[in-house]
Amino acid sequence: MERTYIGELGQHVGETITIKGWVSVRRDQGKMVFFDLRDMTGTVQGLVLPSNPAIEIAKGLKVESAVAITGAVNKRPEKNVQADKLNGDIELLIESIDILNLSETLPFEINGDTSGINEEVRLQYRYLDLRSERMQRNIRLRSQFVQKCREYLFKQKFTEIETPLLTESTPEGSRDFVVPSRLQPGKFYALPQSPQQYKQLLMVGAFERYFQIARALRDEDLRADRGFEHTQIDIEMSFVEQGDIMGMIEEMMIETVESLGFTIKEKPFPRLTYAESMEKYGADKFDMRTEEDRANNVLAYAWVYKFPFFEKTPEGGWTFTHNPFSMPIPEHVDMLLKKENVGDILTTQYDLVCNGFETGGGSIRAHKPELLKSVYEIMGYTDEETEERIGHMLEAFKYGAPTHGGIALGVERVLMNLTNEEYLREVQAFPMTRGGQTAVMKAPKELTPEQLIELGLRVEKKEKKA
């Protein structure tokens, strides 16, 4: 017989139908045994009489095994009828259960909220703790939020484009995770820290308007809403000034959480220059929100704009705030290509922050050679290092590159705020330990020795500070 979803079962009362899913309870009142039985769609209550075959099967099952189910979509009885719940005012009378696999004792309770298990014990069986009902909330309204956002660009015109995942190092500020080349000996790779380079490529390569669902990994210090990967959505867009690609992607954020239901603080976003919010909150990332509006689960966005473009340095010398790639605000054009005030110079960098957290970020990207040349002067290249690094770049510029710009929105920080969760594993399917240890397998770990021969490595173990 065909399969039925359970969230579909009021549409076949008086039928029979089967099932395939979870049993999520089990009640055995002595002659009879009720169900609660769970697939993607919803759950159903379903009950086997003592006159059935099947009672002896339905006793000596457990819960969380993997099910077949047939039987009859009947009405509860008026007194028994759950108005609040999906399917509350129906019932299936199971006539045959076939078990797909029997489940083992469960080594925690998924039933409830598992977000106080021990977290080590929740990723080692993360197969487990994503079948719960917060988990699964989460990571679907993850691919809803991904969903709505990649439905709006395409109406925007914008071209979905993957961009390589081995690459070489880039200055992006953070530590690389790098991959050795069996090929090229004593070569390595390096997985890339966000698309930048790419995109940017992607603008004089005539694309106009680019998106990625891309995922991003640096080698960062962990922290609650940090990981060593994440997933941004990238965004690219030629002939367009700031407020252009602020304004659009304004519409996108407003367009998407509200059709999945949530609320907005403010609209119009309000618009704060980076001195404007220190000055207010002390920080570059703050709450807007009262405490009602934290109750209801309210949204406050808002941009924070004319960001510094240099900061100092431990050693005295320069080094970006944001984004190497950036343009100066019109203004100090002039100042960046002489070198001048430096401390001064303000970057066209604007970060959408909400509720506490920074969620997304951008800028209008330099695009002749000069402008990003002086840059890297700034901090202390030489011309040789400069072209070591970014001589592609520098390169590619020459030919025609339009003014373009863009923004990265990442997808856990603004899932954080949807669910209202403090970390961000909370929010991904296989994330990692605070300590670096990967979800189920056992990474990382140590290459065999024939591995690293293969590769041309030598491992030499550090010894651990006192």
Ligand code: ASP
The other form holds:
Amino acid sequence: MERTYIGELGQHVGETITIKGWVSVRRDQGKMVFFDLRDMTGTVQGLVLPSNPAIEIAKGLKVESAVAITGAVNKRPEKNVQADKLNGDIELLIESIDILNLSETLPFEINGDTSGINEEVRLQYRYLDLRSERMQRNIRLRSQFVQKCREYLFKQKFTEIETPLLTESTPEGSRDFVVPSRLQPGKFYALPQSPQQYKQLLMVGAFERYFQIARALRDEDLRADRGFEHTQIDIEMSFVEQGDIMGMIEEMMIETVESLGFTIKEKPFPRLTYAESMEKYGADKFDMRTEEDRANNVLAYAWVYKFPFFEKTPEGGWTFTHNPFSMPIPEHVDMLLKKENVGDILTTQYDLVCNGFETGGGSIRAHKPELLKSVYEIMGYTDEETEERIGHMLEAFKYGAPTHGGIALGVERVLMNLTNEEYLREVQAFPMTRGGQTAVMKAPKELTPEQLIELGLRVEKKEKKA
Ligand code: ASP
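With the form predicted on its own in hand, show me what the form predicted in complex with the named molecule looks like.
Below is the entire complex, every chain and molecule, led by the chain shown above.
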């Protein structure tokens, strides 16, 4: 029989239908057996009468088994109606049960909040953890948010374009993950810390409005809100100024999160200079919510801008604070070109802050070779080193590169704000453990001797630090 979704059973009262899904709960009441049955659309109560031949199967049916169940959709007796619940007024009088896959006893309970369960076990069995209500809600909300951003961006004439994963290092202030080349032994690709350079090259390539739901890979110390991999809504636009991008992103965030039912504390978003935010909050990300806002899950967005372009390195040189490809604020372009008062140069960088997190950041870019070259000179690169690293960008900027700028919004950060989750792993389907071990599968792993030979690699074991 054709499958009926549990969420639509209310339209089938009096009919015999088949549902497919999982057994959430079994209540064996001696004679009758009751079930809570669920699929992706909802839950319904089912019962098997003692006279039904299916009663034997019902008694042996373990929770979390996958089943196809045929039965009659009946109105519940008035006294048992749960008016506030989906399907609270109906129940399924089960006629037959087809066990598609009988479940063994689960390694942990998934009926409640699984966040307290040992991390290794939880991630080893992530596919079971994902069945829990909270994980279902978080991952589905993530999909909805991304869908709404996509819809918004398409409405604004953006083109979705993928950029390579096997590429050359692009500086975002982290270590690269590298991939050995088989065809050119001894050489390595880097996995992108962001699509920064390619998205700028797409502007030179005349796409004008690019976006990508991009994976970014950064080998950095893992923290609650940081993983090796994250996803960003990566955007770049041509012929725009700082205010255009900030305004558009603000509109996108308001439209998307409000349509998902969330409340924003202040619109338009407050805009603070870096200096103001340091003075007021002692940090460049801050939480503007009151106790009451927190309780009501209000989203307090703000922009921070006018960051210093450079900061001192421990060796006494200069490095970029956010993004070497940025343009200084218009009044400071001359200082950059002359490499004067370097510590005072402000960048066009803008960060979007929400509830204490940095949710996104971007800038207007240096679109002329001499500007970008100046940045690298200030950072102490020789001409040869600059050419080696970003020669292709300097070359591209010689051919009518448009003025351009962009931003990246961290999808996980947004979702952590929306769900009030403290850990990145609660909003990613298959996160890693704190030790950098993949969920379910066992990477990182050693290579076979054959693979090493093919790649021209030899592994020297490092002594483990005590
Ligand atoms: N590339 C930056 C990042 O990934 C974002 C941007 O400037 O567009 O954080």
